[in-house]
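Just the one chain here, laid out as structure tokens, in the form predicted alone.
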Amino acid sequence: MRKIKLAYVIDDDEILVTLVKIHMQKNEAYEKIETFCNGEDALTHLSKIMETGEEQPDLIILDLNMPIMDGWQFLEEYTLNEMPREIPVFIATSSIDPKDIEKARTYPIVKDYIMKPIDQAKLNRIVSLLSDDNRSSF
């Protein structure tokens, strides 16, 4: 099984990082969580990482809704960005809307959209996507 040394997940939804933490940390998968309320928190943080040469996360686990920048506001952002490797990015959302799913899908760097809650199931989905050349599913 893959290891994720970094995890990034950017959701406002205190309750639900709070979740989705603890399943990390049980899942051998994952070794390291980083949470952010909002995409321009960490924008700000990925911008300082490629200064420093901080260790970038493997994946990016990112909510559609939330307030200062929103997800597809992220995605805009972090597109213009030139990192030093691709950081893949999984959608997790309650939106079910077709159109969310179809905007997804032009972004290269999306590689699933995840209905919300996450469990144990979907943080092992992510590692077996990960495993598989880094391919999308949706």
Contents of the next structure:
Amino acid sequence: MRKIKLAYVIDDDEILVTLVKIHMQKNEAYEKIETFCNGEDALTHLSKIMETGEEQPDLIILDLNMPIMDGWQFLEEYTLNEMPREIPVFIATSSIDPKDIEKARTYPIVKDYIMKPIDQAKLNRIVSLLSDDNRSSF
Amino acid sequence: MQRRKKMALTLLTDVLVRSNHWVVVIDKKNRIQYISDNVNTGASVNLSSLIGKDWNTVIKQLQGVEPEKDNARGAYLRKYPKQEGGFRWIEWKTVTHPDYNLISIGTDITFEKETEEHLLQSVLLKRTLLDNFPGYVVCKDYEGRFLFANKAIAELMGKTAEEVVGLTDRDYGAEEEDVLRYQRTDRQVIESGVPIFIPEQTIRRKDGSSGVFQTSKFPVPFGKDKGPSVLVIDIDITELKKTEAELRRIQEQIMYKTNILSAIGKTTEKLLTTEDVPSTLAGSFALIGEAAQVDRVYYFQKNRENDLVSQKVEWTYGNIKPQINNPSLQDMDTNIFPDFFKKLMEGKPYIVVTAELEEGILKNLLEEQAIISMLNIPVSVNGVFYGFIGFDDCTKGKNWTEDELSLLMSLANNIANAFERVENQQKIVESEHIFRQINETIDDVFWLYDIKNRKIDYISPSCEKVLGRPQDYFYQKHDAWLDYTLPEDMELLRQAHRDIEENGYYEVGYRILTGNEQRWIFEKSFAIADENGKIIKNSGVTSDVTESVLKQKELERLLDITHKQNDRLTNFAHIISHNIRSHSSNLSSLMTFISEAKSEEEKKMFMSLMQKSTDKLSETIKNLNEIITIQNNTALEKSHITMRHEIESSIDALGAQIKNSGAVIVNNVPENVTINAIPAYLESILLNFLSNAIKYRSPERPPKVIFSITRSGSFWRLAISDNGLGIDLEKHGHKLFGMYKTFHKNPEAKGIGLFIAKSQIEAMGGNVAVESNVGEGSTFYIDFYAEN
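Form predicted alone already given; the form predicted in complex with its partner chain follows:
Full complex below, order starting with the chain above.
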């Protein structure tokens, strides 16, 4: 099974972030996790590690509704950046608005659209999607 | 040995009690050997008096009623009444022990249970929120039983909200087939945990009525003792669909009439110059038939020498069987169909629905041709019956309107004129002459225009009615249209006049003024060329379509309102879903974690997260409820309010904040400005904007807020300017007034204030706009009605 050495979670809901952390600790496939409470913080950090050559994350779990810079704005800006290695993005949201799902499809970088809550099964699914290097047909 | 065991047990119970578990030890004779002190926190029982008593006696004490013999083993759940009301939930786990009958360890799970119930009954599905929601909301378990329904559903079922609990979709009279369909998707949502959105579905009731609904189904991760459930929100879009259909119908009606007009116009134009009327008809019937949406159009001609009538020209639609070779329709004796021909010979149209005819030769003849309904119009020249034109409907049972009838009668008249001209060997000098004879009873204006000499050759008398000017006015004046066409629509007509010369055809809608009244006109015209193919004239039909246009406009307005309302509802269903779901999914995860917690510490941490989560959920619901109340509230009365005073009171109300921030507030609104507003909303709006201006102040300068007001039409426009942080409108403008959107790294920002303010402003018929520069400040403009 593939290991996720570093995962980014971008979500302003601190409770959810705590829960995801606990789930990831329990899951052998996941090693480290870094969290950001909005898109802007994550983007700033990403451009910093690009300069310093620090470890890139293996994946990003991205919330849509966030203050300051929401998930969509993050995707817009993120896809403009030239990352040395493509970082797959998983949208994790409570939104069932069909428009959101439709919009998510338009970003090739988005591998899957996950309905919250995030549990072990969903974490495992992420791993298997990454291993197969496939995109979910969400 | 025995002593060691006893000590071990004491130690064990000691640990358990400290960890807040209830412990009861029962000996082989079912008597209580030990009962931990903390059992008393749950029930008011003199514990020492219980030692040595039968276990069931204890149960009786705890439950307050005579129990069924409680010999349950293993793990089980019991609830005991609390002194302060409600229940205490204890999850018992029993262990057998060689020396004792059993040791029971109880875990107090009241908190979890209460949270669960709380969530389902009062918080997650808070009554007021859902009762305010103008749609059907119901929470169903896997079996389709209602765990909860809002007032709208209860009313549908003629019951109270309490009475509908436990009922199913069958109980409000849904068809079995539909019930099963709902159940399929409900279960799909419960099983997959993934919500479903159905943009449009018809819901039928047993009484035969039905409605069109937009449905959202959300999984609810926990239900009252019954496992996961599904929350269904139905929004009625029946009216919206009806209005849409009505609008389509009117548009089709307008198109239909102008198509017929145009077909008749084109045919007439050919009839003006033809040498052979029947062959002209043969070339024109397709146009007329398709415009009038009939299955057959034909012309029958009477033999001048005798009483025999024969079909001469026929057009049929699609696969409709032609009758041109039907021998029964050749040399028909007018005396065999006396009623039919009598009417036509009197110059009247004959309309019939085959099924309503008396049995007989005519009915048989029509049935043979599969005619459902039929319209026939005589063609008579100077009172002499020449023949008739006819229109068959073989598919839909068409009803002929007065409008259609008069249009087609004018066609018959034009045909008659053509015959007369051909027979009298008249030269085709002035087509104007023929045009004059067009049936002048039609409301629409027929006209013929000489392009070269820029003059009207002919215009039918209805011009007085439609364009507000008599015939002579048009004959005497060049370009009379310039007098009455609305200036802003003149270019449309100029373009149309260019089209005639370039394309030989135009179709235009424009507005005119007759007296002080504005009317809507629709005009179609086609070119007439001379023998060299040069366009020399154009003829056309001008119709007054004011009534239809106004109706159409009204419908469009209605549709727009309904669409907006519907969008708001759909958005709201999504907001409810999103915000409530994000909290409730956290809660369900937390519950799982709590039940699997390894240590008391871990459990405490989860408990505190859970508390936080329920608090947030309650706040979300409070906010949502506030918004839905604004959006639905039509009951609140507006009154005249002096703006300046209202601003003064909000400055007073925020006195402490203003003082602490060192803000300067300038109120430039004059004393004499009164607006028409709902007082409570205005107060909340002003507080919102003023406190925002202070909250998002610049660290570089003391805040300054200026209120000023200007008059703009029927509105007063209030401007609230600050010198604060400003907002990057390019980045955030589109979601500035959205829900749960924040743009500054301010921990106090909740992202609800502007959303509520906007809802309140719009509920009063106003608008809000913003101008802002990052680092310089923002100005919000709010429009309030000046008068009622």
